[in-house]
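Only one chain is given next, in structure tokens, and it is the form predicted on its own.
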Amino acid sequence: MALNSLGREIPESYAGKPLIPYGDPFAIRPVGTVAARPLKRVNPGEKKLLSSLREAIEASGLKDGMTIATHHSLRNGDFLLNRIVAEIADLGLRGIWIASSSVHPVHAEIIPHIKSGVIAGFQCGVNGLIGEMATKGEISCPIVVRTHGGRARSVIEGSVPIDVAFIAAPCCDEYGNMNGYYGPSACGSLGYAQIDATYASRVVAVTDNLVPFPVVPVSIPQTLVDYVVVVDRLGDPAKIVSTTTRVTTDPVGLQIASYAAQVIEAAGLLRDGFSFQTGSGGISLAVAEKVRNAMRKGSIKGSFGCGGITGYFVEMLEEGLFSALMDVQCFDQEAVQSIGRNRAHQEISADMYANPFNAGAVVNRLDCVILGATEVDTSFNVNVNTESNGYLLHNTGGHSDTAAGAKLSIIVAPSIRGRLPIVRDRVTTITTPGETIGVVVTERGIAVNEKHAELKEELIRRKLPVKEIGELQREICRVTGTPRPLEFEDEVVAVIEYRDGSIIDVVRRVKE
């Protein structure tokens, strides 16, 4: 074991690969070149359209121990990964690694195939029962949790080679041109799949909406696609939405949103050219609503909204408050419909969005990002991976990427959740390092990282409830009491990889 710079014990290796302990957000510099894929040639008259998913798996050359990938743009409405794993199991393959952009609760259906050895492990984050069971020791499968930008980096640099990418293609032609804009399973941006299509050794487009050649517009071109398969249904796009996409009406949430919006204004960020990202939860959207009103009042023309896009940001685009939306993933049907009609609603890859090892990611251009948390500690470290019971239930998403890139990252969270304090002496799991967090906003007060001393002074001058984070923690614990520390076994069930490939923390098996 070695200690990383945040004091977390990191094993020397995991799942047969050496680990690099986390140092700081910008310590690691890339070396070498991007990963290569085999050269190919398709002659005139050769067909790519195959009769079944099984035929495509066989044609791809998938063998024991190889790695597959899917994208999660259909989120909890995705049907494809479950179906692929079932076909792989029927073919008798074993030891397959999954390197999808994310795994969701709907994919609990593959748990029997983990237990049987068909699936060896996950080179990606997991949401829901798979992570919970791994943390309890009920299944054994290595899990490497990555940020959205970190996953793109790992594929592009070749540390996670994808043997076969299966891409859910809501609109596709028989030569493999595709987009996610149209069709019964439309999901909008294919920003995660663009990386897989570019770097996987074999690419299979799977569609439930085969249209005449050529598909227009093209999100992923025919030049990257080996085979095309038609299935009855890719998924249920109604389940793309995983949280509320309405502004909260809860008084606690509205108070938090009010404070957060005042922090943004006090920071001097609300000006022409303002760039902004927020999540799809009720508090985040309440912050966006207040920012929207301030932009209207000040006749401010923003530069871009970013990240997973909701209908709320579409309204701000169409109102003229932003010049563009930079969209790696659509979070609701309003966003899906917008990307097909608004030229200023720009589809971007996960590489362009947040990869730290390229010539400049979009997150580097963010003025402000609004983020959530399951826990924050008195060093401003944030946990979004594990819950208060220690179970691994959530992927990292773009949390660490945006916090590192934005001028100001703001955590919004109620001070008490499930009768437990949000601010701890030490978070259960570090997802995002405190040195990249600017401000923590709760209904009980605002804690400002010392690196933003001028902002802190301005908030105090405006008579906002600024408190030292330790003071905020003690105040909350006087209400909730101090939680009993969780107990863990030595066994590491998952590693939390920072966006640069270093290991910021691990998840251990919970003592029952």
Second form
Amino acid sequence: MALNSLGREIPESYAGKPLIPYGDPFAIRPVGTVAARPLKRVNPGEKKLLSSLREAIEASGLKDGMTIATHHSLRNGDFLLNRIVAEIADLGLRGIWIASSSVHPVHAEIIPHIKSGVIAGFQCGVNGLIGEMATKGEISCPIVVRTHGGRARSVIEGSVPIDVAFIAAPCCDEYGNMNGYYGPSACGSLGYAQIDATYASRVVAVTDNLVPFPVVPVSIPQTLVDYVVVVDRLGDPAKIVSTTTRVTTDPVGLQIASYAAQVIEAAGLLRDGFSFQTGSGGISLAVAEKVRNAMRKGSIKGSFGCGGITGYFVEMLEEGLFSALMDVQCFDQEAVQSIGRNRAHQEISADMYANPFNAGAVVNRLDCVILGATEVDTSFNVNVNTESNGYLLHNTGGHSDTAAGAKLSIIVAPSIRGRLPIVRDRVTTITTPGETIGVVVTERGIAVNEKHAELKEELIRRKLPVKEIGELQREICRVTGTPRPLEFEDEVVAVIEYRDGSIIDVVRRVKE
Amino acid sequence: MAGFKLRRSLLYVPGNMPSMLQNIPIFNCDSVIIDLEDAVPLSEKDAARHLVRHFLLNYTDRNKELLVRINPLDTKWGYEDLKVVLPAMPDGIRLPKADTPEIVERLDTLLTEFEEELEVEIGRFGILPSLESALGVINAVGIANSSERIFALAFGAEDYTASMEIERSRGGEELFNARTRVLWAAKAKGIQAVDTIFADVSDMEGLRNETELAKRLGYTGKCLVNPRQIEVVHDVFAPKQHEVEYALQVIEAIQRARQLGTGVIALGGKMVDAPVVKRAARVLRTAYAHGMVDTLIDEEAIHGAQ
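Moving from the form predicted on its own to the form predicted together with its partner chain:
Once more the chain from above appears, this time first in line as the rest of the complex follows.
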């Protein structure tokens, strides 16, 4: 056991690999070269089209103990991972690792295969029941939670080698050219899958929309794809939307959004060239709405909107408030349709989006990002992975990547969630380190990290309710009372990897 | 102008809803009216007033004016409301159905008795009478003069239109006479005038239009039924940038005039004298509340040294 710089106890190794305790957000320098994979040759006349998923699994050479990957661009509407795992189980394979870009509640279907040993563990974060059961000790499989940028890094540097990538390809030809723009399962950007296609040893394109050669535009080219398989359905694109995509009408949420928008203005960021990222969700969209109005009012011409892209950002692009969208993932159907018709709506890979170990990611160019939290502590550390019951329920997404990259990262959260205060002495799990968080905005006050002293003064001058974070905590606790701390066993059920590969925290089994 | 208090937004909060009461500190309205009257069902009258009392006792870092709308004094709840709530020190009482000066005088007497009993300064509890019937509107002048505790007159259109046996329209033409009469009474007495609620929470454009109308007529504030309405109302009542700049010039000009030993001076070809200065001072105080100017204008700037 060693303590990392945030005071969390990190074991020396996990799932057979040594762990590096987290030190600070920017210090680790990468060494070595990017991962290699075998050279290939496909001669004229050779076919890539196979007749079934099972045939493709067999052709890929998948063996016991190997690692597979899928992308999560269809989010909770993805059918592919469940089908692949079912086929793998039928084939009698065991000990397979999943290194998908994310796992969603819909994938709870694979839980029996975890129990039976077909699936050995996860080289990625998980959303929903799998994490909950792991935290309760009801299933046993290692989980390494990674950020979007961190996952791209781990694959590119070779610390997580993918043996076979199965890529859901909403629009694909028989030679493996594909995009996500068109077809019954269109999901828009294939930003995560671009990494898998480039670095996995074998690449299988799976489509429900085989079109005549060649598919254009090409998001992932034929040169990277070994096999093509047709299935009846890849997924349900209506379920790409995992949270609300409508601006909140809750007065508390609107109050938070109003403060957040005023913080952005006070920071002096709202000028020509402004770049911005928000997630989906009612409060984030309410901030976007207020920012949009302020940009209109000031005739401000922004630079780019980034991230998971919503119809909201599409409207801002079309209105001329941004000159481009940098899209690693589409969050709704409006975004999916836009990326297929608008050249200024640029598809970017997870590497370009957020990998810390390349010659500069898009997050480094962000002025401002709006982020959520399940808990924040008095050192500004943020938890988005576990809930206050200690269960691992959420993947990190781009949270730590954008917080580290943006000039100003703003956490928006209601001060009370499920009767519990949002500000704690110590968050249950650290996802994102406090040194990369600028401001915490709640309806009861705004706490500014001391590294933004000038912004703090400006907010006070503008008569916004600025409070020390401890003061904010005490004020909230006067309403809620102080919650009893959770109790955990020693057993580590998941590790939370920071974007650079160091370990920022671990998730332990909850004492029931 | 001592005791000037900005009252652009007076938000109603039901007195029987703990989840809403606990959010009172977070909204940036100027005043809150905690309702024990229409929002509270008969079966909860007793529980609500105790809930409100405890909320007020625990709300120590007060950041806005707190008014309580009691039940009318001729009901069996009105007196009890005062008895339970006043020891928790609200800033004032919103008196519904203030149809005659006598009704207000009766409340004034009761408040004095409570102040003596609680050993607080006489006049500590203010009164905001609701003129919400034909009779109340007719008696507006008398009501405005019925108690020195009255800091504003509030017009209530919902009950008023009911008493007139008419419907309330989106344009509000049918309210014009009543709105004006309430205003005259308030302005003649030198107190503020607060406009009625706008009930459709989803219609922000309608709210904006109605608030702009009220502001043009002379109202200084509006009652609200939802926190979402605060932003629009504050936006309407915010002085425009050019008004603020002109007001600053006026104050500077009058200070120059005083140094020259006169109370009148020309600014950009127009005469600046006491009424112009007074209007400028009002603009600057509102601008200060909106964070548009950094310092609050002092009395000496307005009236000159004694």
